[in-house]
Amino acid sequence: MGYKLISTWKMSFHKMSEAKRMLKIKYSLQEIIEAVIMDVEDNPDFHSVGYGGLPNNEGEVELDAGYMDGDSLAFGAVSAVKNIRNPILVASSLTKGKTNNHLTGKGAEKYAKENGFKTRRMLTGKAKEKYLDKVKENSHDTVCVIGKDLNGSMAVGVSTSGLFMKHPGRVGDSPIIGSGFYCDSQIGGVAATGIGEDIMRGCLSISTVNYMRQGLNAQQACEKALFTYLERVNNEPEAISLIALDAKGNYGACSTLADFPFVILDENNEARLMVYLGNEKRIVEADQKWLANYKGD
């Protein structure tokens, strides 16, 4: 069946391109997913995740993250946390308990500090400058990674700083199981990125998994879940993207955006940057012309 990974956005390509080396030195699936997400969380040049993430309307960076083990269906999540260096590590650690799996705000921060997770002032100069200029843009990209290992075990992780200029305490879909992420090793895994409120209204991750459960492959399930939802809401949402990986190793992606980049990797091939072309409803491999024109993370 083989090792498979899929992740959202061009910003995940750097660490995804190193994942094959990590496989050779026996990193676990969880460690690889965490490493890809942490690489984005720690990079101040990416303004929708982690360090350098865009602030809320009071100038503070609030972060969300989630993780799910597809074998046990155990999950962990944190939301609206401040100054936690790597929220994905805190979220994945919460999968170990039968309760207290989703912690938010000060409670999550207290747990992180008590358990030795690193802290960091997350607002960078560039992000603060953007806040002070009050640039009006819906920046809301989430880094998402889904993986399947040689044993067929699957997992998914997500991390984001949420919507730019959001109300303090606002939580989007990313840390919400069934909306921002879901994974069942017997069926497949899904993760979402975009405007959280729209994604939550359709519970799009579990919806996509359920279509895979009915026999659709990852690509068919993404399309069925997204387009059925868009029809229900009269094609209102402007920014929803999904990635999926089914238990057979098929990958899928779908988006309302004109260009939605994502990365795929397996043990036989190097990491490849792919693009779902929303206007044409098809997937292509990114070429130099596309890379030259793309301005996003």
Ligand code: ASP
The other form holds:
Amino acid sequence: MGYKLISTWKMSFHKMSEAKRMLKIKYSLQEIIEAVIMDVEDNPDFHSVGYGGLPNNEGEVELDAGYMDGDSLAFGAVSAVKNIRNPILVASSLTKGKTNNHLTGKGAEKYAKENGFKTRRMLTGKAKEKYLDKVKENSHDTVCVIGKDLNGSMAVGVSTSGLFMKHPGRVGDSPIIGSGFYCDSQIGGVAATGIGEDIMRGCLSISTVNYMRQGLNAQQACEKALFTYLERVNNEPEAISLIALDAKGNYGACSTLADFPFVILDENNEARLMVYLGNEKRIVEADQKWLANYKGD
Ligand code: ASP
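Okay, that one was the form predicted alone. Can I see the form predicted in complex with the named molecule too?
The complete assembly is shown below, putting the previous chain first.
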């Protein structure tokens, strides 16, 4: 059984389509996951992740990221960090410690600077303009990547600027292990995107992994975790999406949205942009018509 990757949103497609070439030149799974996420973090046109991300209600960009190694179950995360160029790299480096795995705010920034991670002023002119206009646009997403390598090792990484106009210090699900991400190479990996508070109330990543542990495949587990939770909270949450990859290599995705795009890649195929259609509860490959109508990142 070969290599597999799955990632959230169309914004991850660009680097996912290069990941196959990276596989051939033998990058590690961690390097590939980091490369896909950094490509989105560094792109100012995506307003929900990294450079160009939309700010909090004081006009400052605060970033969250997490990483988990499915072999050792080691995890690392940073939350509410300012002016760190690639939060995913700081998060993944924190997997090495037995303690201090999740650092937040000033402490996380101090660690990043002491350890030579690049800094950058993350607020772009365009993001500042949107802030000054107070356009209350629905701009929040998380780039999430789950992978499995040829040895069956699995890992997951996530990165986001969280909700536009959030309160300073607000931390969403993304850097919270079990909510925004979870990965166990023996079972599978899961990551979430959407309104963090709604995802955290259901601890949806570990919940989905636990359904896989009971024998459901990645798709069945995403559906079971999301729909059971939605029923419990009276279908209130408007924006929750999940992706999963099980240890057998099956992909899964599920969402409350009418259209949730995600990308899949394996060693026999080029990267493919897929869409979970929330109203029809099924997955299709994105075609030209869908691409022409899609307005999101
Ligand atoms: N889950 C992120 C947060 O709440 C945002 C998103 O993925 O849409 O911070």
